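Here you get one chain, nothing else, as structure tokens; it is the form predicted on its own.
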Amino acid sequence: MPFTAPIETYSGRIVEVKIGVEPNVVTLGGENTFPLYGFEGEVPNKPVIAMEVYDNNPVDWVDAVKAPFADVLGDPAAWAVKCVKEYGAEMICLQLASTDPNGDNKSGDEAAATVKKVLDAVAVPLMVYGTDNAEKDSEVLPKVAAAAEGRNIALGPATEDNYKTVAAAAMGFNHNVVALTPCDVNLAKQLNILLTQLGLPHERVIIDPSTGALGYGLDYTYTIIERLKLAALQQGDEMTKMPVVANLGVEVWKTKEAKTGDTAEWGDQVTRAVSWEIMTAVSLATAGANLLIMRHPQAVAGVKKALGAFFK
């Protein structure tokens, strides 16, 4: 008797969020089944890779990851151009590290000027991420939103402590919001409820459930993303049907496996660290992440190859 594999279909669907302006738009979400389960439904948009760009010179980075950007560190516009032209970035994630009040504490006006330079330098869609200091981000992100008017960026993070300010700025200038919560499905849902109650459409919200790197909390992140997708697809939960972003580059390159230099026991650092980033990214893509924020160009190339094989 021939075997017929059981097919399960779902009533829910992840909403599509569009970032950027024509002809350079990326679309997140849209699936009504799980990653690698295209035979049960539709996965119209494969995960998008955004490459990190920092608005300052990240002096704490190890040489293994600084080397590919050695000639552009400290110049975010040139850095973004390099990511797009040399490394094929589909999208840029500009990290406003210089606005950290515990660091350079640069102003919102300075951050807005940097964002404008990056937008003028590259045409690919842009995500702008603050420092997760609610008070400082509340000052900075509205000015960033104004500077990026007409470019439909993703703006974040919006948290429980500043979501009203960030959402108002996004709605005022027609941007998307990245909603950041600790690893907890109910907290993610609650923040989405608060954002949508303000009038922000579901199609303007991206969930950031917090990310752990391979060996440092990846299992928590994987499970949370899966549970968000299950609630959206199986239960039709309106507050979990937004696309998910995994901000993984920063987490991977914090790990000792990525930061430790060449050793007889562990071998070449670049090979090890790049593999760590690839494995983290591919794992989270198979969990259901729609946007992967990555750092090393070799890792980006490896994940692109994997996604090309997984998502036809």
Given for the second form:
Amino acid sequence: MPFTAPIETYSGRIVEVKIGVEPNVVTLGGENTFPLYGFEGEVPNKPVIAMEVYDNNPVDWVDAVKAPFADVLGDPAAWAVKCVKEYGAEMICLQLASTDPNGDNKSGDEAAATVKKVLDAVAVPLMVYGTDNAEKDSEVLPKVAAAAEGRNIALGPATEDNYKTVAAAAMGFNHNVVALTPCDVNLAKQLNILLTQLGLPHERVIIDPSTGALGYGLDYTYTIIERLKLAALQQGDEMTKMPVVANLGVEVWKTKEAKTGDTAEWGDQVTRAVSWEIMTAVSLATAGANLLIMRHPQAVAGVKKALGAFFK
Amino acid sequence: MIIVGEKINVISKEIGAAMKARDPKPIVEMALAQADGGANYLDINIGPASKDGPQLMAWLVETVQSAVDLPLSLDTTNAAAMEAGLKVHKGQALINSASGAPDRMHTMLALAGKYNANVIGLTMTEKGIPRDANERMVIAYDIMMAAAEHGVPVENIFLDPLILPVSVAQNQAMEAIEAIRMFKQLSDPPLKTIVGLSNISNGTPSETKPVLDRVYMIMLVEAGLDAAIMDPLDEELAAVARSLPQALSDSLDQLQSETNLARAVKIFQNDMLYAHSFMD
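Could you switch over to the form predicted in complex with the partner chain, since the one displayed so far is the form predicted on its own?
The next block holds the full complex; its first chain is the one shown before.
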């Protein structure tokens, strides 16, 4: 008897979120099936990779990941240009590390000026991320939103503690909101309910479920993403059908495996660390992440190759 | 439905203080209020009571039974306190509770045998909480076998499938209900079943509790639940608990017409992902 593979159909569809302005727009989501299940439905947009740019000089980074950016560290605009021109970035994620109250504690105005410089330097879509300090982000992100008016950026993180401020800023200047919750599927849904209750449309919300790197909680993130997509696709849940971002670069490059130098036992650091970032990114894309925030150009190239093969 | 009133609890600020001071007034008042509310048993929860457990439990049993003519549910993990309460209890008490952990199982079942008391068999073990209905069933079977060893007749056992908060363990809601159905197959005549109802909405926003508790109660009754440890002063919930099972037979269908109740059903059935604002 010939074998017929079972085909599932789903009632729900992930909404499409568009970031950037024509002709430089990326579209996240839009699928009505799971990743790699193209035979069951449509995956119109493969996962997008955004390369990280920091607004400060990241002195604590290891050389293995500083080297590709050696000539632009501390100059976010030049850094962004390098990511686009040399490393083929289709999107940039500007991490506002300098605004950290426990670090340089730069003001919202200074952050907004940096955002403006980066936007003037590159045309690709931009995500701007604060330091997940609810109070400080509430001061910084509205200024960023104003500075980025007309560029349709992704702005975050909006959390349970400051979502009203962040959403209001995003709605006022027509941006998208990245909603961050601490590794809990119920809380992720809850924040989406709260955001949409404010009048923010579904297609302006991106879910950040918190990310664990390979060996450091990747399985938790994987499960949460999968559960969100299951609810959206199988149960038609309106409050989980937003695309998902995995902010993984920062997590991968915190790990011992990425930070330890060349050793006899573990071999070459760059190969190891880049592999770690690739494994983390590909796994999360397999779970259903629609946007991957990545750091090392070699890892970006590797993941691009893999995604090109997976998402035909 | 047998209602076990849960309001005499050491965790309550007023009652806890009264227990400590041996002040009978607030305790007697709470007992009378619950009796008026239709409670069939009153739970006397003294916690682990490591200091003066036996003396406290005996005092509470005598104090409460001097005011109301109801059997009590003696709620403590302290075996000496349990026995002190049983010694002075009039009528047939309810031991709350034995579990699948060998120590607690044998100690409490031995007391149930010795004093001809009813006993709650909580289907968890020292290894933790069960993951599904099948694991609950295995523990229930162990408790039933041990009860026979201690001469506790089947009709004195109330099995508790252990209700977990829907906000943190959503997939467990139906497992507990399924466990109640399965427990009923364990013996003929069937064993009785009991739950601590408010556990289901532990940690959820206060406006959702009445909806979650009421809907879950209906689903439990449909599955064959016999008894609930609950607040008899919650009139709406008590009304649900007292309704006849046949009146509930098509109630789940009726619920579909009321949005919030329908959503609660979907949440328990895991057809909708739980979030605190699920009613909005």
